[in-house]
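The data below hold one chain only, encoded as structure tokens and taken in the form predicted on its own.
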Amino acid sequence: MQVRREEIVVLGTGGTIAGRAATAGDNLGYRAAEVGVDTLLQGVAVPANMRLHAEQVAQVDSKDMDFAIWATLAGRCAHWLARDEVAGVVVTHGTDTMEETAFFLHCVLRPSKPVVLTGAMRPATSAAPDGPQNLADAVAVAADPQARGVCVAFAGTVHGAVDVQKVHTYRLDAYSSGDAGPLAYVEEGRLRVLRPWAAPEVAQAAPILPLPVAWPRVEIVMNHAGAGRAVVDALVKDGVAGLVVAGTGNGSLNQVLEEGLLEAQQQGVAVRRASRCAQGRVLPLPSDRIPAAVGLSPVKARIALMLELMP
């Protein structure tokens, strides 16, 4: 017998859409992270013949989300995805970090149905709010059985967790899948699909759950022109377990901050080397002697290199 999957589940972690202003036509000086989830909700379109539940993990800024509010958001999120009845998950966050959480969930969660992360670039109090519209459609692509895998609403465009980055301070669309493209849009509640869901690149055979309590220390340091090795030598000493340098271009690195990462290297720091580029992937060649972190932007690159020290 075939159980009928008619529940979302919604878990609140602040950011943004949650937060409040002292007047409407104040779009920057508000406070994030102070309308609980369940306000949120209210008023926000159900497919039919699903519901909604609704619970509060965390209440943060996302400028300030931190480990073991990942490992906890992870674990529920696996607790819920469990149950027959859920048809999907999704997270309200703030937009700093989305693109760093959702990769984080696709990394440890693997699922197979779909975590959706939105949220908004006005608060709740803004007098034309984008936070209804984008939960709306968040719900939506979760309750959609062509949905699968972690991805974030926004703005009407779905995106992968692989390929989603934030790329302006201030207007409502503020991200894209850079050259690899979205995966859907989502038009009145339905969802037309662009290119397959799947996101191969690093791909894992399991799950990696239930996290360990220790979190190793990964650091990123930038290439620019001029850049010396000091930052580099400092976290060392510091003992910090692994760097990612965001190298220019495809991922280029200077002299002398290339002689302090392979330094650090032959002490047994591990390093990956990225592209501050918004667009493109790095592409190794073989004479290289820092591993690229191949298709991941820094940011990305640190969370892949963090679980990959994990015990």
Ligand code: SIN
Second form
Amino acid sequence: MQVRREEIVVLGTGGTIAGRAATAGDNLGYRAAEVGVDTLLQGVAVPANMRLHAEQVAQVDSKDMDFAIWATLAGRCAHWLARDEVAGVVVTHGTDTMEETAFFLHCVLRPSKPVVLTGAMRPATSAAPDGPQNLADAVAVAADPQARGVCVAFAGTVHGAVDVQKVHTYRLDAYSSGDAGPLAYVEEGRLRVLRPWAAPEVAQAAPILPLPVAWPRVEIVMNHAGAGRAVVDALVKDGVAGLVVAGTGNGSLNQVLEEGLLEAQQQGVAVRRASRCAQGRVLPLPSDRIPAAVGLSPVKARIALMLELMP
Ligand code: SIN
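Next block: the form predicted together with succinic acid (SIN), after the form predicted on its own:
Entire complex below, previous chain first.
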């Protein structure tokens, strides 16, 4: 007997979409993560033959997102996705670290059903908030049988978890998939799919739940003009397990910084080379002495390395 998928679960975690300001004209001086997910859903159009179920998983400004919330969120996603009647999950989230949470969920869940993250650049109290439309679009994506895997629905565009990056501090259309391009557009509640919607290759190939309580410590360092090795040496002395370097261009490194990283590697610290460029990917060479984090931004390379180093 075929089970009808008739429920979309919306998990709230906070962010500007749940932000409250003193006046409707204030789009900057608000407090993020104050309005409950139930309230955010009031007035959101429910796709035909679907019902919504809301659950507040956290209530944070996403700059303060942490491993404990990630573990809880992954667990709640897995719980709901396993239910036959659930078509997909929507996660409301602050925009600042949404791409990290999306990539983390992609790595640990590998879901075949859609998990759609969304948020807003303006608070819920704004005279012209973008949250309600973004949330309606995310629900439409989660209900669409063409959608699968973890993605971000924002400003009418659907981005894959691996490629999505916040690229603007203020504009409503704040995300880009770089040269990979978006997966789809959402037009009046309908998906216009642009390219195959398959989960690209990342470090982890299968779901890895439940997660351990202790996460390996992985830090990000950056190459820049005049970069030295003092930060790397201090982190190694402090017991770091892994380092991701945000290199220049194709992951190139100042020679003093590179010496520090190579020494760290010799001492057992796992090191990966990403690029601080907003677009493109680090293209590896056989002569590389520090492995490239191919196709991952520094923040996503950090997540991949943490998962790789997990006991
Ligand atoms: C946050 O990331 O929680 C605050 C900023 C935003 O959601 O736009």
